[in-house]
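Form predicted alone, single chain, as structure tokens, below.
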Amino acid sequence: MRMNISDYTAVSLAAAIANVEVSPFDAMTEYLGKIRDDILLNNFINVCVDQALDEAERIGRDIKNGKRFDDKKLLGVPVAVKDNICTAGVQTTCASRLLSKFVPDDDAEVISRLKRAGAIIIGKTNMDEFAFGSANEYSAFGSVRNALDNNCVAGGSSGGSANSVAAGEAPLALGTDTGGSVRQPAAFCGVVGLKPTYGAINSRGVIGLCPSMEQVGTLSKTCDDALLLFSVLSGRDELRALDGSVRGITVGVAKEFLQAEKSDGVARAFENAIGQLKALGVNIVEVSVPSFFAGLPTYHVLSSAEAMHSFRKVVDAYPDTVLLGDEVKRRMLTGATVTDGENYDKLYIKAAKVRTVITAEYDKALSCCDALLSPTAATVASPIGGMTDPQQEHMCDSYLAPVSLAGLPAVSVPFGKENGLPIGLQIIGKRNAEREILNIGKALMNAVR
């Protein structure tokens, strides 16, 4: 009898493998079969078929021989990895033709931690080229198609990672989040996307272009899975299990979040979430972050400038820039413009000062509550080709970028649908409050089951 992999979370699969209830080889075979069947979704740039099956077989053999794996929290669990995270001996392209032949010698730190925890890398996922984009349409390997509606985008830039979890091709995935690149595709695909506190996870071996903002994040079916994966990546073993109990906590809702543009379905879901939290015994308070509307332009100025500076190292090693896509070139041109001559003071320095204000205002808002609640994106996933409209991109990233500028943890959880597509809600926490925001996320997800 074939196992139904969709019945397992990462937590339950690791336990079933450890208890010899599920063969890691059979589980891996099922996941690889799902990837093969869903190839038109275009979630993967490189599927590690032979390596994954060999590792699964080895784990199964060791278990049968009585080997103990008490310290392996992710024993035999497949993990999909965004293709800007280095994997030793496995092509890492950043979804760019420029790096089509790049095979790292060493694993990124997060990959080393996954392997030490018993996880198996199932493949490298599609993304916007060099993580520049919000729809996973700027990839040299083609667009990712949303598993819930193949005519729609999966979000970006970690679209392949989010969509692989949504499609049941892997129970866990890694992405990177600079201005919302984990949280936004999580919202579009109906999964849980965690952006940890800036610096909580070691970024060695990540091909990142915005070092003051970029953070490895997690994608999963549940908040419990997100906590498990975060504990492995961060080394924070003291994180206790989620219980979904939120009675007595205080959640802030910024008046700017209420005023900002959003679709009717997202607005209703936001209002419903506030009502659900009140029903669960949460105190809802109104707060204010006046700089909210300056967040996205500030992010674009600073991220483009940082990316241009960082990208010089890539171009020095791989000078054939004719292979770069148009969106990468546009971002580089923007970075050059905002740091050139008088623009350096008028744009870059001004944006850096605004970032300080944004950080202070979010910290002030969180000083009177345990977390903040907002939509993740102002709309649900758009049809493929629709995210090339700058206004559409603005609506999708406006709630996300300020959180990255402030270096705060945030999680997107699915909460309701509009036109059959999932809506995401974002819970923003104080620094190092990953468990607390995941617990609120669990409570919200439980409320709509």
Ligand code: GLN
Given for the second form:
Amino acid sequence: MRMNISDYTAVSLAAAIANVEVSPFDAMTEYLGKIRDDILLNNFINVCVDQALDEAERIGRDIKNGKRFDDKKLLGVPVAVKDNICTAGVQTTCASRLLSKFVPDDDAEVISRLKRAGAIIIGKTNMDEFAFGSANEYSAFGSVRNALDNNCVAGGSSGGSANSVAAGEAPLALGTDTGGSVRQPAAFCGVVGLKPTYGAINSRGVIGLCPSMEQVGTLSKTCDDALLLFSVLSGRDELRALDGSVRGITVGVAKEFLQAEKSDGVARAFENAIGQLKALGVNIVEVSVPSFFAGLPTYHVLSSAEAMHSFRKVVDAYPDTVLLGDEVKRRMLTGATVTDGENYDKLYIKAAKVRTVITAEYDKALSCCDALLSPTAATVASPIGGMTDPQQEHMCDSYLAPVSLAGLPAVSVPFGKENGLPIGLQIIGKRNAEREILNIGKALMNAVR
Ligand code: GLN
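Following the display of the form predicted alone, present the structure of the form predicted in complex with glutamine (GLN).
So here's everything in the complex, that chain up top.
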């Protein structure tokens, strides 16, 4: 009988494999079949067919032979990995022609941790070139097509990762988030995207260009799966399972989140979520983060400056910069401009100061509640090719960038739809409060089930 792999979450698949109800080889075969069937979604730059099947077979054999795997939380579970995370012996391109032949010698720390937990890398996912973008249309390997509407974008820059989970091609995926790149595609694809606290997950071996913001994040169908993957990546084994109970907690809504631009559907979902939380016994309080509207320009000045600096190292090794796409070039140019001459003080240092204000305001807002609620993105996914103005694309990140500047953890959970496309809501937590925000996410998702 053909198993219905899309019925499994990572938690239930890991349990079924450990209990010898599902063979890891059969599960892997199903996921690989799904990737093949959906090839037009363009979620993967490289599928690790042979390695993944070999590994699944070996694990299956060991389980049958009675080997004990008590410490392996992800035994036999396939994980899709964004292509800016180094995988030993497997091409890692950052979706750039510049790195199309780069094969790292070593695994990134997160890959080592996944493997130690028994997970199997199923393939490397499509992304915006060097992780700059919000639509996954700046990939040298072509756009990702949203699994729920093939004419729409999947969001970016971790578009292939979010969309592979949405399409049922992998139960879990890794992304990276500098200014929204896990949360925004999660919202567009209707999955859960967690950006952990800055520094919570070791980023050795991630080809990141903005070291002061970039963070590996998780994509999954449920908040329980996000917690499982996060605990493996961060080594935080003490995190209790989620119970979805939120009675008595306090959630803050900043008035700037209410004022900021958003589509009618997103506005309705946001109000509806506030109502649902109240009905579940949550105290809703109004707070304020007046620097909210400065978040996006501040993010762009700082991230471009950092990227330009980091990129020098890449270019030393791979000087053929004619191979770069336009958006990467624009960011480098911005980075050079904002740090040049008197702009250094006027723009770069000023942005660094504004960052401290933003951080202080978010911390202050969070001092009178347990978490903040906002939309993830101002709209649902747009049609492929529909966003021709880079400025308009950068606008996608207004709810996300300030959170990255402040280094706070945040999760996007699917909550309602507009024009048939998923809407995401963002729950922002105090530092290291990943479990708490995922628990609120679980409560919200249960409320709309
Ligand atoms: N969309 C944002 C940008 O284009 C976020 C990128 C990211 O988080 N890597 O910069």
